[in-house]
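The chain below stands alone and is given in structure tokens; this is the form predicted on its own.
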Amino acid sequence: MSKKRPLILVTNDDGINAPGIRTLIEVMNTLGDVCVVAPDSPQSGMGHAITINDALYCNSIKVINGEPHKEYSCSGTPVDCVKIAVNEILKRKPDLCVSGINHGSNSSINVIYSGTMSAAVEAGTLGVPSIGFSLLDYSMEADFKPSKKFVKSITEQVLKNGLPKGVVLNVNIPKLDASEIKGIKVCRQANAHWEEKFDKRTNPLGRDYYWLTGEFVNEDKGEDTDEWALHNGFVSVVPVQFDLTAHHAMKELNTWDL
């Protein structure tokens, strides 16, 4: 790989064959030297899970279309993919990690469940500037073409300017034609949640089982949130920090008789 071009690690949580990651690879190949390390099967909703009780397997994959990048499929989670890429596969630390493009939203509270964003966060903890990209279309037949120019523009800015220490970007793109997307907004994470329900059923052997369902509820009326931006035709960019300390609560806790 050329030393003059940035080294870009590409991963995701939908699996190495998902259309979203193929689009991301295509864009990244125009910006740097690309290495893909992604799960060999879908890993959506895995959050920051890592594999500790099973062996990890990582296999080199032949790039059929002749593009100049390298690809590896990994038996583990998205976070496993980043760890093994940085520590074992790559000869040097990547200049950037991009994760996605996810099939479906990772805005608001979804960020904490997301394998896509957890991969980006993991790279961030390793000192690698990182971005998670998601498209608000859950279909595996989703059209990612309108996303390309926004993915490229945001990535170019991160390569040029870097990111503040301890921060990664959570980028969500509305399901719209490119001409209908109004622009990009830097936002805060909306204060929203899932009202979960469990669909209880009984199998033929008489054993109860459950399917998780739910409704997404956004009670945040602010016009500076990712949910507002997406519902109004903008790409949302939320800076996410992986220091989970609630600094604002420390003063109160220090008044307790601990």
The other form holds:
Protein chains: 2
Amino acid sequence: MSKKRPLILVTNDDGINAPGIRTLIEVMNTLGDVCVVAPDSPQSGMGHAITINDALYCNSIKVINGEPHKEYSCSGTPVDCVKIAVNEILKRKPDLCVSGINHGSNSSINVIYSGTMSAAVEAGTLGVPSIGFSLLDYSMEADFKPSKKFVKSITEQVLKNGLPKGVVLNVNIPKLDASEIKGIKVCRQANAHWEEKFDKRTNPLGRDYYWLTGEFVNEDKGEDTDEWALHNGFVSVVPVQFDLTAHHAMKELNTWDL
Amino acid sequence: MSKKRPLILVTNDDGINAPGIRTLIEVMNTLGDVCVVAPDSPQSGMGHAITINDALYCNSIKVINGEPHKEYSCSGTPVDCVKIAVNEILKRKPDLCVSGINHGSNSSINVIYSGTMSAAVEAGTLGVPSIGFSLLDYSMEADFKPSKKFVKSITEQVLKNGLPKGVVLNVNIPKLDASEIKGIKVCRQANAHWEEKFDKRTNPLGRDYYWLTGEFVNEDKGEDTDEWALHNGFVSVVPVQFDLTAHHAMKELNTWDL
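Next up, the form predicted in complex with another copy of the chain in place of the form predicted on its own?
So here's everything in the complex, that chain up top.
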């Protein structure tokens, strides 16, 4: 153990028992003192939701496999987990927050729906350097082993260099063997969107209901995007900001007759 | 009725019966053909959450006060409402989406937690010009009358000029009489965050639980921010983008040993 181990907060949106977070904990245990505060149930697609009209439960979990970290399971959203970790559970501000490894892509526009990335963004608003990790494999049987070396090397770089103020990282990893992954690319978010189809059904009481089923549409042909990198065998790293101001649009709006 | 009235989608996050959305519907009925698709219950703080593991119900509501618009109440989040409206309910893509009027501020960092603004952003990703409106008054008894002329004039400008691609508007209105409001200012998002305190209690079964209680902290002294404008009697208009890429950070990340 080095003299000064960083304090690392780990969370996710697939829930505290998901294989992805177990892999992340394993890697982080080699890099610092780890505290896990994660949702007690799956929270995919929760975006930046917070719990304001309900009480939150947060339970200390006994880690039985001898690993050195601490674990807490929380009844709230991923963003709630970060808030309660930083403000209530941890004795000092963490040096790093990592979220994931998500089961499924958070590239491109998916960043705005993602509980994984929203947790990372929330930590960023609190001044904590932060990374969201996702593997492009939705399966609960996904193989996270090839992800480990990339998770470790990117995390080491953030611990070493820090991150620019107001910036967190969105890391996506292609579903490939480690030997097939060509490297890591810093990218911009591809300009894409979801086209939804609603599967309309009728319940036994005669009432119509809908299932949301979407198709991801990427019209962005740029070779500097996360989508391009992932389709070409690279790990994508997108710096993400939470100042949403479209500064480039201000001049035009100022010409309006407001 | 003019020859070609715009088709306007109206939604919110306080629920279809909130006074804020009733005011918004009233104003929009003077500007176009209105379809309301809004949550059947309050959805504040839901951010960009979507419903993926549950079915959605969406019911046509009979408008009984003789107004010309159509109304649907939906069991999902504000983002679900926009998705189901654009992809399932409306016969053609709307010319505009307006969300609100929210009961309470969505200025500064609040934009990322806001269901109101997430609905507007979702419409933006679908290529629909879009505006979120909020009044700085959380009360259900809030007086929305002074907001009307600003909502109308900003909406008219968007219908006339359109919006830059990838940009939606975040409009906040101070809690003042119309005569006290000094005008409308195009602003950037103030750099602020929430410092949370968790109110810890014990339930009758002896189990601890927490209420989230936060304090908004604005360290941004700029006079070009939404917070400054609102504190100085102006309506704030922030152009908001959903390309979250921190382009300014890419050069630095590319110097890393990845």
